[in-house]
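What follows is a single chain, given as structure tokens, in the form predicted alone.
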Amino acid sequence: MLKLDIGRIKRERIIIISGRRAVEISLLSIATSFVLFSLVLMYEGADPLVAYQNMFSFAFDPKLGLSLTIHRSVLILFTTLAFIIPLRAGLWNVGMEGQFYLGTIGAFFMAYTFASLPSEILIPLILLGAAAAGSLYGAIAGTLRGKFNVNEVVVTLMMNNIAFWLIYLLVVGGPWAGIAESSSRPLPKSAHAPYIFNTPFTSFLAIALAVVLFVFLTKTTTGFKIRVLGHSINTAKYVGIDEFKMSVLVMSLGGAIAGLAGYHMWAGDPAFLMIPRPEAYKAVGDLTYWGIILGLVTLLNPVPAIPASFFMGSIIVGATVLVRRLRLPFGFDFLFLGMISITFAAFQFFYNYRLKVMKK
């Protein structure tokens, strides 16, 4: 009789993960999610290769989904950066949805109030309004955490709901109500996002922000203090880092970046140029939570967040054709996205641990 003795599996803690290992784990998690979804596709009688070919050909076709892919990817990039910088200081910013909503309010307030100004003046004012409104949201959570040790996760989640209803009150029968039911009046033409190479300029702004944040976190004194605080509160206190100031700073910066997404989303897509119905802006707000997953997958590094966001954006846009082209059951695209998010979350284990087989 053949006896197989594989020994005992031991979990070994990883103190510092290398960039190469992080990339390998990310690629493995992506491959795993595609394999699992392939099994579901075959169960429904669809060819996985045909499904993926349809997805990516649509997402990257300049005549079909490419512009939408870029637009949604940049939204995700903004929110990923908004998540990364607070967590570098040890704070979990899960309020990107609410910061996105407040950024929307700040942007539209400026657009409607100063509609007569030329674009060269109005658009910087709009960006300032969006960033300031999102920053205010973040500052509240940062202040409560730094001053009273109130859990920032609870605060930001509660404020997400408040921000959603603030837009609702302004748009649905409120002072910003438009002719179309439950949507705002259109943005003035001078507030529309200018295009560079058939892409809204906010796309380049987000990429530039990612590079600036990388330099800020790795090359500046303040960035060093943020990283020390994220590594150890006791060490930060010992060397004289003000936890309160750092908490307010990182949450404010995260909120400001997520707030900019409010202008990018509605002013950079010709299909909108207004605040849409509540169910529509809520669906977009739900996309901001991808910033949490991608921030963790990229190990809080703003530069890898750029390709990661564009890859995720291509899947989000490309998956929409599965139901229509392959006649799959409704909601199959959401199933795929759900499987990807669960797989990404599960593979976080391997960022912190490795498994070793111990011989008996």
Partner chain sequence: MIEISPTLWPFTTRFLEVSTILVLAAVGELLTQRSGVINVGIEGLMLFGAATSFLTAQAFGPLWGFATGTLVGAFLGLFHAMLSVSLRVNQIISGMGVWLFATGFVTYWADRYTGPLKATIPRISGLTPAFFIALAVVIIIWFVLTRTHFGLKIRSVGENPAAAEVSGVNVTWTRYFCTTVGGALGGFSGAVLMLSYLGAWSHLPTKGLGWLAFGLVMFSLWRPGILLVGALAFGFVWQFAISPESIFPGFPAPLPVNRMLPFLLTIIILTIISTERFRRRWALMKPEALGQPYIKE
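Worth saying up front: this structure is predicted, and the values here are computed from it rather than measured. Positions refer to the first chain, counted from 1. For the two forms, the rigid core is made up of the largest set of C-alpha atoms that agree within 1.5 Å on superposition. Compared with the form predicted together with its partner chain:
Once you line up the core between the two forms, the Cα of Ala46 ends up 2 Å or more from where it was.
I have the form predicted alone already, so could you send the form predicted together with its partner chain?
Shown next is a single chain and nothing more.
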């Protein structure tokens, strides 16, 4: 056994963790991953300080990366919210990737079908389509869980892969294939996301959604029921909360939120405005898994998820500079993201325990 209580250091169990401690832990884990990554940078012959300075100056420069940072942050925020809501009811939604793809399909379906409508009517329709497709996809997992007690982790993971091929089917040589090889037709002009203060309006939608969900979870009866179910299934049964209804509700809610990201991602970035080739949309799909990590880091609270996503977005965008500007090997940015994720995982320890130095 790996004994941590050898000597004078003892681990102490924490039952309820304060928000302040959560912030401290996440800052500490971020700092640790930066230190670890410095070693890799030095191994590759790059100066860590120059690299980090380059990263953040790019990510926060209004002329260069800031709009990209905001855009990616909002994607992460959507997926974080999509993860938080079901887990509040005790359901692990690891299907944000699939729901995001379905949202993409819903949004593009609406955009192609009603391309002639003016954008005041078209964009609400698209948002509705994206949310509906995502929520239906989430509801499948919720129904299976509520009705037959099928493990939702496995179901959502499988559905992620199904959704990947679903888009592939539509885009690569399918009905939505564009002129460019293996990417879709461009979005009609009226479907492009309108900008407010130089940012796609979906960014404000996401932030508003985070606040609304916070109120929903803490102040409404349904939110209370969700939290009761998350704490104890037996208590929920005893007070007459319908587990099946709740499972479907939270999963479809999560799915709808992840689905909205499907519109935001492709319509809010002038570099896309279409579904790109499979490797490119798969790479974006992989980003959605950050929702899991950030959801847990923020202790399932939608409001702190806003700054957390923004910070993560800045790293995601900034890290691309390492490859492009500093000529470090391909995949270096992904390596950094991987290292952050594993440090976050390891630092989960401090959410449950506190190390204490004992006096003898």
